[in-house]
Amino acid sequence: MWRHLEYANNWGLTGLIKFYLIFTQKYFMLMALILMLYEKEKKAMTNIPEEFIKKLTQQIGDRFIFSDPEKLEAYNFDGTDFTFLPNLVVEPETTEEVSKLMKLATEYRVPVIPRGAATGVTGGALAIHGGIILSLLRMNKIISIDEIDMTAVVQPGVINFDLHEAVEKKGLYYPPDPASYETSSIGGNIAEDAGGPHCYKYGTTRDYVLGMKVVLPDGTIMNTGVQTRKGVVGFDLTNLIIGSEGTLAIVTEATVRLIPLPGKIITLLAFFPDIHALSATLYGITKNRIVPAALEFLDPASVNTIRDRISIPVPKDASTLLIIDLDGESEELDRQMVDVGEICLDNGADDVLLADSSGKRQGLWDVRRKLRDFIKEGSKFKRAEDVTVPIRKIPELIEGCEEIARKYELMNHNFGHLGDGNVHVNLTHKQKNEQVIGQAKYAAKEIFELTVKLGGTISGEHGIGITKQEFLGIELSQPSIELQKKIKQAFDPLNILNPGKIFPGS
């Protein structure tokens, strides 16, 4: 190097510049990449012809078509930290308007990204290639509630919480309740097959969608499934579209199954010394033929996060926490409450408390649903994953996650649905920089590998989107991925509906 410097002294100004460029080439390449990514986040990459906009305006009107920067900025995000600016935002009100949009998008090869309430955390509703954000929130009508067949027909923009309230007034119940149920939409829930705390007893969104009205990428309007409790005619396109993250079709109506509203709900809190004792309790409960509506666990870091946020006192030495919801009729429920309390104590619980009022119960669940946000408040960086393993493997998974987090000098909060093995792993750090982001990525990869080794899946309810694309092969074989790509191509041969999601390089 010193010889190079010696030569450089004889080169003059031009030589010094050349020398500087040679030895800083990698730096410039890195800066160019960063600038390119920055521009990718700030500018739409698709060019939408004026002719397209003119035709679209003629067909559906200009009242809910937007291209002004302020409106575009309001649609450039979701539940991740990424931002991508669309070229256009369209807010249709009818299935026919969605169909007209898709026919034009097919003609002009314009990407369309369906968007609900944008609460997803894997980037599924981001316009990563620019194009059109198709907001479905104006399609927010509960079209009908049938108390005899116990079904409801809803549009995709209906908020989950609003559907809960509407059917409960009629003595009915729609069980799927993701943590974001106060803000997430039914269309988004369908796109991700959303679950939630009560899916242990009642199942996920998939278990309650009987049929749908959808618009295909070429604008074709099609019905899938049935409006009855039974139906086995042809392939099950309804279940194929559920969980496809808006890449196969746009849901404009859904017929959902309802069940009778439980008569009473009791919530218990059990405090355990460790995750092993807590997990053993589940076996004791199911052995006694008791099926709780919800079994939510929090690890020590998560317990410390909520300790001062709930009205129910948390013992100072409490390590792990189990929230148990029991629902049913009063007499049976009282018996179950006593039995579950004894099972918890027999398996090493330090204490079992009753949320003895609806206010305390609601307050407890409000805190649990906001736990992800509380964790984020105490950190400058957070990466959240939602892996799922067989329930007997939960202790092994959590211990493995802790070890991996320590290896990469990260903090870790684990909480989730004990009954179905869905663990929300939250990797955090007090700083946010490229090194921390890289460490979290490596940690996530190892957590995914551990999860699959334990017989689990890398996503229980959040989907793949863009944040997990590169890890898809950890769980799925190449033949499986290729077959799924062919299904996508059959639905969307021009790749205009939510392109770039789920499959790497798509």
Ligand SMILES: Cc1cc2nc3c(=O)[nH]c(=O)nc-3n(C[C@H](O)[C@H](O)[C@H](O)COP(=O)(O)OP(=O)(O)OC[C@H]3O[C@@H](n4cnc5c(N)ncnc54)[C@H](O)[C@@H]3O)c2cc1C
Contents of the next structure:
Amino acid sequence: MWRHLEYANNWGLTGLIKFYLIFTQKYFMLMALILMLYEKEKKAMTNIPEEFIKKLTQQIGDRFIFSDPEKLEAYNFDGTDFTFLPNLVVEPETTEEVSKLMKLATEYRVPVIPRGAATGVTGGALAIHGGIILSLLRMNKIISIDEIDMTAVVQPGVINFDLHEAVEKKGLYYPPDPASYETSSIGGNIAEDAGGPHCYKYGTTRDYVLGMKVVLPDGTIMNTGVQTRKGVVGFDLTNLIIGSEGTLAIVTEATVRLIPLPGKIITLLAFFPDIHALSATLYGITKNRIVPAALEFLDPASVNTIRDRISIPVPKDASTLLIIDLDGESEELDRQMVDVGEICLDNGADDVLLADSSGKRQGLWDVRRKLRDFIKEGSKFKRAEDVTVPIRKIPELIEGCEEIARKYELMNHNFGHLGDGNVHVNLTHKQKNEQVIGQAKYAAKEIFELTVKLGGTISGEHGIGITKQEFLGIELSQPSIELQKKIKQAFDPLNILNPGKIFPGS
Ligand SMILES: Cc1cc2nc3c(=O)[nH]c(=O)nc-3n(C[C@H](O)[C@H](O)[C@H](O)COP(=O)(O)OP(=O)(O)OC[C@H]3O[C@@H](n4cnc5c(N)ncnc54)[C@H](O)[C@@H]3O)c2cc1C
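Starting from the form predicted on its own shown above, please give the structure in the form predicted in complex with the ligand.
Okay, now the whole complex, with that chain kicking things off.
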């Protein structure tokens, strides 16, 4: 599997295969030797000296330092198909322990990879050069919830769902809700600026983080931002670190903003004959000054995937589905429900249904959250992208994706957040082999080019990690990439925090 070998971190099998391939071509023997020396160099960097482990153990104890093969293997994956074995796993319980680890990692030049719940889908939490996996999941306390300021202070290992539950008990709401919210951590959400269905109305993780405690790559503990609901002192380091995919600093505490829990929530389903009606429908809704809490769409292939999994009858000819959440107070909601239903019908909906019990709502959202997995069933290969375009360009993007998928003989399912133009493009194939992987890569490149041409971005929420770095230049200009690399250097001059992520060759 060439794709795996590209990222392999030792020169056992990788080195030998590369050597063999190049050697048999005779001309490039010298190049093979240089390549192997380079691989050896990389391995040397990731060797963790006994002395390092001894010092770390003296400083933080041996309870949460692991090097046994089973434990290393348990930390070799994330939400991608790739696996990379770390050399060590450390699971600290305090900011001070994280700081001590980073001071030693700096002294010994050992790469450290922060890791939350490992649901990331672009490889951000993988130890691609070996080194230390720093699991933040033991730091999982909700430190405080302030009902007057409407803020909460949380550790990074808190699972998004647990924060939702805890604040909702007090009549408060933390809106960011990635589809992985039952498993992903707040630290991972911050590092990826995670979004979700309800981010259309309420914004993404970024909009809710007021301040953080972070550990810099050299072990310095620093506060960013504020504990108050606003503040403008100095550069906005909080927002620089949010979405930086664990490459600038390790988040060990966050103060998040909360809002009042909406009184009531209802869900409508509207079935349309095709995707073209979507933008007009959204325009109709916003023109009526209605902002749905969520506005998710499923294309015909995705509708067929869930047809038999939801208890709600899907009209036989329906090909495109809109799931609309409305939230607010009862009277206002009733008016909005009628208006939105009419707008859908005016724009060609075949039918509009109300999920009239919380059980039905939950059931529907459960199916929607698992759609990624359902699409994968029956396919040996899947490549998923999360491109985002201006809303009115969604139909053009989807038609383009379908054409590109056909060209490369791939199946294509599209679904996503209509309200913020975020389209999850899922390319699948019954087989997984080099040809299919290569075809999907070409297809992804064309999809990214189309997205940028339509005024969009190549990632709305999943980030770049290792899977998209070769396409970074499609969207970002060279000066922008160079400036960002300088920022990384200012935070991490030795490149020990999550090296090899976001920027090609980093
Ligand atoms: C089924 C499924 C559905 C998903 N749906 C969505 C969705 O709707 N919206 C969305 O945005 N994403 C979604 N994702 C992607 C993923 O869940 C998010 O990116 C999530 O924020 C990752 O959180 P995590 O705790 O799993 O982080 P990890 O995967 O462990 O790490 C992700 C990145 O964060 C860094 N990191 C982790 N913790 C810290 C920390 N404390 N300090 C610094 N860096 C850190 C890691 O180094 C890595 O680069 C989905 C994934 C799956 C599998």
